[in-house]
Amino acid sequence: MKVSFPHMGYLYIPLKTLFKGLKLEVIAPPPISQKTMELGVKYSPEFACLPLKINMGNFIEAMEQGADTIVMAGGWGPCRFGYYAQVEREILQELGYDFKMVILEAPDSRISELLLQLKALGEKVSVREAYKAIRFAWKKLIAIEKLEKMLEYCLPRAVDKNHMETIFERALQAVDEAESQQEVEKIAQESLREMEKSPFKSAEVLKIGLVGEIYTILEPASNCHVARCLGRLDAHVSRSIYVSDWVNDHLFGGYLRKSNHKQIMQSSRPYLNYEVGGHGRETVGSTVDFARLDYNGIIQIAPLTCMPEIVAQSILGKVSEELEIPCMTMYFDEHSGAAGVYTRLEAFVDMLQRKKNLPSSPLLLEARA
């Protein structure tokens, strides 16, 4: 069995570790490229949202490299994600690919059920070996997210932003290649120290909350690298969700660490009192939380036609007015261009810096020249 899966940010690193721990041959799809987009758009329904199209491109590229099994997450609720796997399977079968689609349904707190799903995927592994594989993958995921959060903090403050990104990319590769939990922890600690010791500017930076649909937030290729761009414009970005939050809340019922999901749901009241699918309610609750933490602005990002985020967007205007925090919404599809996205980000950051009487970032000064 040669297993592959869709790309979503740096999730491919712990997924490779998990499947190798289940004694499966792993064929990770190539990094998302223009070719990936073109394949996905060519064979997906026009009205489908961008994540499905990128998934399709991922799967086709992986199967062209020999993958014969696709592992995909399932879901339910108003978001169309719940039937992504079924739609993708039918399209790929019509294209003539011979493969097996394994759909992992989120068991919502029933840990034993998740363990059995993963054990069934592994051909010759015990429950103990499956548990060990999950634990090692989780360690890698946590290490990666520590590095991501440190980059989000350091990039806007760094004197040499290229050097900061180089440290991060080097650490990611090392974590990917690590063979033990001890090695992962050592790499993370050393890389975090190296980032902390880099020269920083003394000027105050903006704080911007990034909220919206989970795939668009976590996969840089789907949002024209919004977080990196904001960091280079001297804005400290905090995301409303990370992969470990979703895994902890939906797969392990908050067992792995303390969850703030209930608090986010409470913050969404009285603006939104019921579920609207996807992460629409979390978008509203996280915006309220960022405003209460004195963030300077909010950027909501989502795929074009994302119904839960359209509902959230209709509410963010009231949140923005009452809590006095500027909000900007950006939708992405295959027609989104980096130049247009960066222009909107520069204008938003410029407005916030003027509002707070902060000096403009060097990139903005260069753009105005």
Second form
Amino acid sequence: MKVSFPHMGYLYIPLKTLFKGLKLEVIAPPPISQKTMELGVKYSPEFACLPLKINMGNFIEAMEQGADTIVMAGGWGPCRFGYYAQVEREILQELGYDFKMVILEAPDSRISELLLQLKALGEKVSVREAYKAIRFAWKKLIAIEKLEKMLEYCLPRAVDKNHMETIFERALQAVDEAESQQEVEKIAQESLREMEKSPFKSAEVLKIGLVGEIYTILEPASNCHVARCLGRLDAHVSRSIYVSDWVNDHLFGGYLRKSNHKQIMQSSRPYLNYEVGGHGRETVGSTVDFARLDYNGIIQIAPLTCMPEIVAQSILGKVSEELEIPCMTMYFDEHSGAAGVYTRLEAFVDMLQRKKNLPSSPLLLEARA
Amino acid sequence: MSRVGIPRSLFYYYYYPLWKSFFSDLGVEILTSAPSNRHTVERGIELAVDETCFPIKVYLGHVAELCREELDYLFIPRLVSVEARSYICPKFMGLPDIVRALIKETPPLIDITVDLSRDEKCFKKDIIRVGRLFTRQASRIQLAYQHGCEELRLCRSLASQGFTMEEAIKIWEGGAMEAEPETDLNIGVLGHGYSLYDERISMNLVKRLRAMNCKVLLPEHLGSEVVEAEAATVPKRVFWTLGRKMLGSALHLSQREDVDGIIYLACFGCGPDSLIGEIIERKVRDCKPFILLTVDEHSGEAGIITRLEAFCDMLRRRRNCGSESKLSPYGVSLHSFENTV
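Got the form predicted on its own; could you also share the form predicted in complex with its partner chain?
First the chain shown before, then all remaining chains and molecules of the complex.
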């Protein structure tokens, strides 16, 4: 059995570790490229949202490399994601691929069921080994997120931004290859220290909250690398969602660590008073929280036609007005061009910098010249 | 006498008889907006964010129209789920909040939450809460609600005799039944009721087909047991109420000898339809001629008419030529090139 799975940000690193721990052979899909997008768009329903199309590209590329089992998450609506796997399976079967699809139906807050599903995947592993695999994968996930947060902090403040990104990429690869928990910790510590020690500019930076739909936030290839671009434009970006929060809240029922999910939901009142599926309510709640923390602006990102995010967007206008925080919404699909996205980001950052009387970032000055 | 406004849009087409009887029994005067027209659409487009789907834009237009009237309350239910373990669409779940955020001056909203996904407890409490706005007697509220449910059943049984929900509501309110035209084609027409029965959104799809001598079969005519049983044949239960109804109806219609073709009306950017439409197309295209019509505020009527005419012509020629082949109207060659990866 050669297992594969869809990409979502850096999630492939802990997933590879998890499946290896379950004694499975893993074939991670190649990194998302133009070819992935083209394949996905060609074989997906025209009006499906972008994550489904990228999933399809991932699956086709993974199967071309020999994968014969796909692990995919499920769900029970109302967001479309819950029905992704069903449609994807139909299409792949019609394309003539011979494969097995394992769908992990997220059992809200029932870790035991998830463990059973995972154990059923690994053929000859004991419960103890399954537990160990999950723990190691979780450690890697936490290490990666520490690195990501550090990059978000350091990139806008760094003198040499390329150097900062290089440290990050190198650390990521080392974590991917690490064989033990001690090794992961050592890599994380060293890389974090190296990032901290790099020379910083003294100028104040903008703080921008990035909210929206989970896949678009986590997968840089789906959003033209919005977070990195903002960092390079001297803006400190805080995301509303990290993978570990989602895993903790939805798979482990808030069991692994204290969750601020309730607080975010509370903040969404009185603007949005009920669940709307996906991360629509979180988007509104996080926006309110960011505004209260004196962030300079909010960028909402989502795949085009994302239902929960359209609800959130309809409401963000009022939040923006009442809490006096500039908000911008960007939708992404296969037609999103990087240049157009950068122009909008530059304009937004420029506007915020003027509003705050900050000097324009050198990149902007360069662009203007 | 209190006055409550009900927008003639979205779930008006599925639940109006219930709410009208309920409020009337409590001594409330009901005011509905006019059927969707150019002004409703224009006002809706102005208010909504661009990416919103057409039916929600139209709904906002209706709400804006009602906001200009002298009303005590505006009825904007939050429809989360109308049956166990199923949902409508995320946009319905945020409807009262969207209205509050986008329209500045509204009468007080009655934003009752309809969430029957787990149990009916909260909904029953909410019914009482709403009733209390107009009367103190809890028993009167309960009776009014029961009466409403009965009226709704009556109206639905009217619709099952071959009418659209919109026509059934008109007949229920005392209108005359129209004589059935002569027909030579049976066409199954699927789509969310709020786009299918709204004459502006569907551009009169049902009436146009009838004018082309077609008998139109709608999900309301098929009997919910048959539809549910067919829908249960897919590997994973569809968790959208309307999507499941559509899928079950499509599967049922595609197996019926007397059905000549199937038309699916979708609105551009509709989330559930983007996946359900795909599944239906895959299941149906080997058995019956099928077209998917996608409409939005930019759709021209001429384009729709042309496609309907072509579809009907094709069905008639197919039958008259005696070509009983089960060849899909897509033809084989259209799809074969896609199989060469």
